[in-house]
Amino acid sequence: MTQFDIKKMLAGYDKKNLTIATVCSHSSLQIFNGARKEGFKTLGISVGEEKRFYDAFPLGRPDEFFIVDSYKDISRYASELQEKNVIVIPHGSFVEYLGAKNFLKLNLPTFGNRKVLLWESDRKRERQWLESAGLTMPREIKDPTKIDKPVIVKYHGAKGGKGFFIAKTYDEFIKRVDKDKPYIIQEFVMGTRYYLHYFYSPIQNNAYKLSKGSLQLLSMDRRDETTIDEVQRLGSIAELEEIGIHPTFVVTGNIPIVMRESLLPEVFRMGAAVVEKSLELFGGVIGSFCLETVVTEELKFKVFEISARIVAGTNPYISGSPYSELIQPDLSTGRRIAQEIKYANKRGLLHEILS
């Protein structure tokens, strides 16, 4: 959708009632806290029937369920939803459940910049943007025959670990590979994992000053995934794999977790450096995006992806992290998506941020 288009929906829109919505799932909780501590009505998209866990918070219900019988009727309502103002905040379920290519073409206003998926999706152009950005990744094995030490295979999108495996040897690779689905073999780097929270303004000049807007750094989290972070309490994983056992990666919640301060200048550099190429590659990744990275021993950065999006990593940190705290009190991602909306609706800036 173009700033166009944006525009001439938008100019049918109520803007004294934007209506915040989003899936129910993933991230819904903050955002919608978030979005009625800064005033906005908010809507939560389920499928079959309203999520009765909703009921047990308040204050991260939605004032409005609206029912479809699959995410992928989605886009069918869109009408029905302009007429409710109706903003969306996409997730990774939200993208997930509802298809990229049905994503592109929502014809609703979403937070964000559309055009990132193309690169974010596509394990190749990532690795394009990351490191024409000057960032570090894992080495990339193109020959599967040449795996002589642990790599991690994964498949294109965001599927939650799901389907990602180790493999030691060729031989492990074939015997565990989905040939069927486009995939990558990176290096299995040895280290600290850490899920960086960014937010990055196109339209905010108040906090790391970038070439346009300025870069918030919200929180981090760890990923606990299954079974890898607790297959080591049965034996080694080499012992486990010789009787059929392999270690996944499936996520199954986040970790809070605060990183030395002496490592801080060059989060801020990374996290600029993505968003300064991004500007050039496709007119910028806006609002929230995670680098997924790993500190090895001697304190470097090695980025093995990216999440163009709130991500579920921020939720340990509704009532802000130890890093938004010294922005905000009580400022989540989800209330700084909100903060973001509400600062454009009154400039007049909207167009700036949907896409």
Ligand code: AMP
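No experiment lies behind these values; they were computed from the predicted model shown. Superpose the two forms; the largest set of C-alphas matching within 1.5 Å is the rigid core. Numbering follows the first chain given and starts at 1. Compared with the form predicted together with the named molecule:
Tyr170 shows a C-alpha shift of 2 Å or greater between the two forms [criterion: core-superposed Cα displacement of 2 Å].
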Second form
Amino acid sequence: MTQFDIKKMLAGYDKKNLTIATVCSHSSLQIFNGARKEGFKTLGISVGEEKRFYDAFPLGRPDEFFIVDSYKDISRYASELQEKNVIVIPHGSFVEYLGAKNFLKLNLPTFGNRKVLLWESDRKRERQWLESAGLTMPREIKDPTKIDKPVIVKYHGAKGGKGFFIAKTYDEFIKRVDKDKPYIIQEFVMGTRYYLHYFYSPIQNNAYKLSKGSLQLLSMDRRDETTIDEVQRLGSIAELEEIGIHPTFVVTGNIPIVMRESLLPEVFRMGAAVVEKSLELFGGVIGSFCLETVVTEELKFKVFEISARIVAGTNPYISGSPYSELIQPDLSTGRRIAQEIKYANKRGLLHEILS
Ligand code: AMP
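Could you present the same protein in the form predicted together with the named molecule, rather than the form predicted alone shown above?
What follows is the whole complex; the chain from before opens it.
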């Protein structure tokens, strides 16, 4: 990974004129809206043309569009963007469109710790991080002939759950699996899904206190996944599989949700443990991150994934969530990110939250 000297990168910046920038997709309406509420200029990076739908949302529209030929070569425009005092807010699609390698090489100040990518994008390292933090993950099944309970088969790098499938026996597995693509087999955890949206600040101590800084819970969602979430309209999964229709896990949207209050201590225990371990492993998962969980009927959490930046599940909460309302009215994750940058800028601490 290229190691930029963030202080050097910021040295030429006009700190009174910072611009918050992101790629026009994913959670960009929320990011631009939040930055605007905190008084920042905004810039939307878009391929080929200005995206017309932003005209319909004046409070989510960036002040300026920056048109590129392809996301892959945003790096080529780095010096032009530096002149605009741009701070980049990466989101899931940003990293995917750019590619992890290009993202790590992007010569622009970026919100959060880019080193997290090495831990999050490699399933083995991700498991090492989460399990050594004391979290419970779904069991991994190494030998498919040993499948004796429902499992979910996940292809590496599959976008939005595409191609994932459930198998209950070895026969079902072997019929469906595409052996040309690398995959893992995981216990299919029965329960209800909660995607928990945290915010970790290494520089503020006004929330759930950690060894360094503090942790907030801003919101939670449940993903809407097609076709699994509506498959019962046609019949039972077993009936459909008999005629060759298999449920899939492609994300199409996000549904707001709250959880029983008695589970919140565990939510904070898990979030805190993940941050503390990340500080030890790579200097910390800074800013927004999301734990993707299933809560079982014993009220135990199993964590199947971590996403180390703003997730699209925060989008239902542009004007605040039932949790963020208890921190400050009208507080979205996008706005919280802008606040962190503003706070750090005032105190000369930008290098602590950017990389
Ligand atoms: P992922 O790409 O790991 O986020 O998985 C995509 C979707 O598959 C999730 O949003 C869940 O609906 C489902 N899923 C993933 N892992 C599991 C699991 N171990 N048990 C049950 N459902 C899962």
